[in-house]
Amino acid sequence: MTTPNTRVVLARRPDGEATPDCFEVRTELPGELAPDQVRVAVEYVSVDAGTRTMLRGEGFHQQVGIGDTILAGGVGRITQSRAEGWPVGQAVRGGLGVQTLADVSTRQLEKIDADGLPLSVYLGALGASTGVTAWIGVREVARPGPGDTFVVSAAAGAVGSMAGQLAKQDGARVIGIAGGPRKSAYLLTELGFDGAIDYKHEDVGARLRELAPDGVNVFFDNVGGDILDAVLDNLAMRARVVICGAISQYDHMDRVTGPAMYLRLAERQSKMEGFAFFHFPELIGPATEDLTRQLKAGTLVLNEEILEGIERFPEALQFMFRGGNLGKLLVKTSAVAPPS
C-alpha cells in the first residue's frame, strides 16, 4: 500500500501577517520517482524567519507559488531510491520542503553520518542557517574579543542564541536582547549571559545605558526597526554592526523602515555590514566540525521547541513571529521511516 504525502502549500499571500489561513494541508498519493530521484520520509521541518519572505511572490529568497509546498529545510531517511549510491535507509538534509514525503533529486540532497547525534540538530546547532550563519557571522565577520561589550537582538532564538555563547568563548562580554522574563532567565542562567534585557517590558536603550555605560563594541543583530535603531544610539567609538536578519520586517517587506539612528556610525567612526552563511561557502565545512567537535563536549547548547505533526507548520510559523520560541523551532512530522 502506498503511504500518502500530507504537505502544506499557500493558499493565499499574506497582507502583514503569517495567518494559519494563508495555507491549506493537503494529502495525496505520491507519483512514481524520476530517474536519480529518491522518496524522503520527512522527520523533521526547519521553521525559520526567511520563510516569511518567500510568501511574496518577489523577492531575494527563493519564492513560493501559490498552491506550491512551502519550502522549508528538513532532514529524514530515504524510504525508496532511484539513485546509485543513496540506500533505502539514509540520512539526509536539505530542501525537502513542508511535507511528510519528499520526492527529490539527489543534487538537493547531503548525506547524514547521524554519529550519535539526534536528526533534529542538523536542522538547528549544525544547521546552515542556524548554527552555521551564528559561527561565520562571529568568527568571521563580527570577530569580538577580549573586552568588547557583544550585544545580540533575538538573543533567546535559535542564531542569537549560538552568536551569544560563541562570543562568549571569544572573551566578549554578552549582553542578550529577547522578550520576555523565561527568555531573560533563560540567557542569563543556561547559557552564562552577562546581562538580559526585555524590550517587551524594559526601555531597551536605557538598560543598555545601565549594563553598557562605555558602549557597544559589537551588535549581532537579528530583529531590525526599533531595536537596531536603540543600540546603534549607544555604539561605542569603532564599533561593529552585524546585519544577520530583520525578522520585524519580514511582515512588510515593501515598506522597511530603516534606521533613524544611522548617523551614529559616521558619528563613532563605526562599520555597519551584513552577511549570509552562503556568502562564505569556503567556512561551511571549518564551522560544522568545529560546532559538531563543541556540541559533542558540550560546550555549545542549543534548546529545541517542537511542535507535532505537519498540519501545525502555519502555527508554528506565527508562534515564531510573536516571539514565542526558545532556541531552535521545529516541526516533527509523523512520518515513518525505515530504520537506521
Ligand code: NAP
Contents of the next structure:
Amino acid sequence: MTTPNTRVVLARRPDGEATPDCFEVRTELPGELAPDQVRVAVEYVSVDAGTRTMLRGEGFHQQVGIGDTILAGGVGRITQSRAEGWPVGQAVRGGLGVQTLADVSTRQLEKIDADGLPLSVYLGALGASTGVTAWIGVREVARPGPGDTFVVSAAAGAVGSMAGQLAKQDGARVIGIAGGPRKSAYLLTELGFDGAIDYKHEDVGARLRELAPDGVNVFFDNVGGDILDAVLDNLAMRARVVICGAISQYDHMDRVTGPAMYLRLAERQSKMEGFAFFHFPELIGPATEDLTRQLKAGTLVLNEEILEGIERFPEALQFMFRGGNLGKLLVKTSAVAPPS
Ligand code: NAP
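Alongside the form predicted alone that was just displayed, please also present the structure of the form predicted in complex with the ligand.
Zooming out: every chain and molecule, the one shown earlier first.
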C-alpha cells in the first residue's frame, strides 16, 4: 500500500502576522519517482524566521506560490530510490519542504553521516540557517574579541543563542536582548552570558547604559526596528553593527522601518554590515567541522523545541513570531522511517 504524503501549502498570502488560516493541510498519494529522484520520509522540518519572507510573492528569498508546499529545510531517510548510490535508509538533509514525504532529485540533497548525533541537530546547531549562520556571522563578519562588549538580539533564539556563545568563546563580554524573564534567566544561567535585557519589560536603552557604560563594540542584530535604534544610540567609538536579520520587520516588508539613529554611525566612526550565510560558501565546511567538534565536546549547546505533527507547522511559525521558542524550533513529523 502506498503511503500518502501530508503537506502544508500556502492558502493565502498573509497580511501582517502569518496566522494558521493562511495555510492548508493536504493529504495526497505521491506520484511515480523520476530517474535520479528519491523519496524521503521527512523526520524533522526546520522552522525559520526567514520563512515569513517567502510568503509575500516577491522578495530576496525564494517565494512560495499559492497552493504550493511551504519551503523549509528538513532531514529524513530515503524510503525509495531511483538514484544510484542513494540507498534506502540513507539519512539526508535538504530543502524537503513542509511535508511528510518528499520526492526530490539527489542534486538537492546532502547525505548525513549521523555519527552519534540526533538527526534534528543537522537543522539546528549544524544547520546552515542556524549554527552555521551564527558561526559565519560571528567568526567572519562581526569578529568580536577580548575587550569587546558584544550585544545580540533575539538572543535566546536559534541563531542568537549560538552567536552569543561563540562571541563569549572569542573573549567578548556578551549581553543578550530577549523577550521575557524566562529567556533572560536562560541567557544568564544556562548560556553564561554576562548580561541580559528583557526588552518586553525593560527600557533597552537605559539597561544598555547600565550594562555597557563604555558603549557597545559589536552588535549582532536579528531583530531590527526599535531594538536596533536603542543599540545604535549606545555604540562605542569604532563599533561594528552586523545585520543578520530583522524579524520585527518581516510581517510588513513593504513598510520596513529603517534605523532612525543611523547618524550614530558617523558620530562614533562605526560600521554597519549585513550578511547571509550563503555569501560565504567556502566557510560552510570549516564552520560545520568546528560546530560538530564543539557539540560533541559539549562546549556549545542549542536548546531544541519540537512540535509534533506536520500539520502544526503554521502554529509553530506563529509561536516563533510571538516569541515562544527557546533555541531552535522544529516540527517533527509522525512519518515512520525505515531502519537505517
Ligand atoms: P529564532 O531567533 O529562533 O526565533 C525568532 C525570535 O525572534 C523569537 O523567538 C522572538 O524572541 C524574536 N522576535 C520575534 N518577533 C520579534 C519582534 N517583533 N521583536 C523582537 N523580537 C522578536 O529565529 P531564527 O530562525 O534563529 O532567526 C533569527 C534571525 O536570524 C532572524 O532575523 C533571521 O532572519 C536571521 N537569519 C539570518 C540568516 C543569514 O544568513 N543572515 C540565516 C538564518 C537566519 P523574543 O522572545 O526574544 O522576542
